[in-house]
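As structure tokens, one chain now follows by itself in the form predicted on its own.
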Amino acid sequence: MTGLDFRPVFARLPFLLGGVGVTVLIAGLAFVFGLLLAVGLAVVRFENQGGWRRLSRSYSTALTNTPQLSQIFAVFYCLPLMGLMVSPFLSVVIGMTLNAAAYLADILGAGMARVPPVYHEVALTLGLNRRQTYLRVILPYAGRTMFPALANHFQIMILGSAMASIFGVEDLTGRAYDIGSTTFRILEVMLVTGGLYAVLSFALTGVFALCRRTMERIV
């Protein structure tokens, strides 16, 4: 049995590092669009007691209790059947967006429930309408309160974006597979790739910690 040899992997390190940007792009797009959808789902729960609220909760229940990979597969294969031809990259982003919205809606909903009643009274006193109250009072408060949970979910999405490689997307994991298949050093390339994911996660942790301290100083 031969020992570990990282030289073939380090020789293609620039190619591997190119996948970091794709990984961040996938997670970033899915998070942003998922957050926008989550805001709508959370507001529906906050404002309604009837069918729309049950529908919003059913959406989150369904998507948080089924594998994200199966959801991406559904998007990947169902959209063409509906006559919508999309790239594997876009299929992954859509699938991750729908999944993220379910989790983020729960997070935002918890944050909105923590808004003190006096905030609503002040908004009413200032003459803010419902839309202005959400945009200027409720959502900012929920965002600040639940920022650690939101940041943590984004980091989870960074790691989960590795599923994109299954669909032929050349993210960090996808490029690792390419290198492994040509160098036959799959263990070495996966160790290096795991290290890159760890570095990326630690970097994001530092960025989010800085953002949180900045928000606390502003508030």
Given for the second form:
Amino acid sequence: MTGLDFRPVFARLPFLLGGVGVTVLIAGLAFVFGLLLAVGLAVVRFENQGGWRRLSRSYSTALTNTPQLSQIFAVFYCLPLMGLMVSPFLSVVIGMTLNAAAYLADILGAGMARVPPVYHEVALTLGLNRRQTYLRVILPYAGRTMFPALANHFQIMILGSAMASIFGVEDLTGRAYDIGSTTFRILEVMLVTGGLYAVLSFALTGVFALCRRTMERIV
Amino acid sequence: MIAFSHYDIALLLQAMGRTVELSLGGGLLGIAGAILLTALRLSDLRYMFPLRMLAVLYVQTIRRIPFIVTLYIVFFCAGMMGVDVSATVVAIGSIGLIAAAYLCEILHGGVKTVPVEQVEAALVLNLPLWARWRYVIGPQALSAIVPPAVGYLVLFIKDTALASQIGVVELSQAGVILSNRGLPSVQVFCVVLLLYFAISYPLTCLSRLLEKRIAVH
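In place of the form predicted on its own, output the structure of the form predicted together with the partner chain.
Every chain and every other molecule in the complex is listed next, the one we just looked at coming first.
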């Protein structure tokens, strides 16, 4: 294994580092929108006993049992057929959002089931309406108990966002592939990229630990 | 409604077989690797220290690199070293590398759930190494290992879809091929997703069942 040459890669490091921002942006957007959807799904599951609950459950079962890549492919190929011309970036974000919502709804659902019954009673006694009960009592509690699981899923999404490169999005992996095909130093650039992902992930672990500690101090 | 020809169906089934092959091969390789890594991490021999550190570093780092990047690294590494193997073998190898790291975390965590007193008691009784593992640590750790391990294996069946990127024609790639051939995309992707579901869902149910039956709470 001779002839590893990292110089062409380091010469293009700023371009590659810019991809980190795109990666975080994709994962971040999909996480936020996915979380919003997931809140809806989880509340439906909690409140409704009939068909809606089953529908919400089926959504999670269907999307957690199929690959995210195929889901993004489905979005990528099928939205244009419906007359919606979306950019590759947007179809990746939409696909990841739908996927994330399924997993996050399961996580939030588990968190909401752990809210002690007395919380519901207290909210009722205080005369909070249903919206206030959810926004001020149940969701904050569920979010706090489920924080580690949510943070973990965000990390998974950062790794999953590498799939965006397959659709031509210039995220970290996409840019690495670009550099690889112009400099023919694909192994070197992938090694550096792997390192960058690892650094990003370790940094996020640190940030989440800090968030958690701050949260515990405040509340 | 669906205009699949005989050949299209054959392609889909063949591709589904490839997906199962990738999952099984990668899974078995991962289990073997995980046992080795866990043995390294648990060994208390002094001269094993550097190897132990390497194992921890490996487990901690590889889980923070996207599967597709690992796949590219292994693929181009094999090419550079002049190893002439098929893309399927490269994909199985990469899946094995990653699965080993995740499963090692699960194994290691499972073994650590066994109370120290149990191990000490076994030592006091002068049980030999194999008997300690066979009768004391193994049975107790298993209940903390099997449910999450099956859960993880279900997760990475879906990661095998990424093997399409190095030229393995597996289920998701078959969908793209059929779609590019001009078959109706909506139907094609519905069928692909359904086939994945058919592989994954029974295992999800199994994992849930195991969780209920033997998991420690």
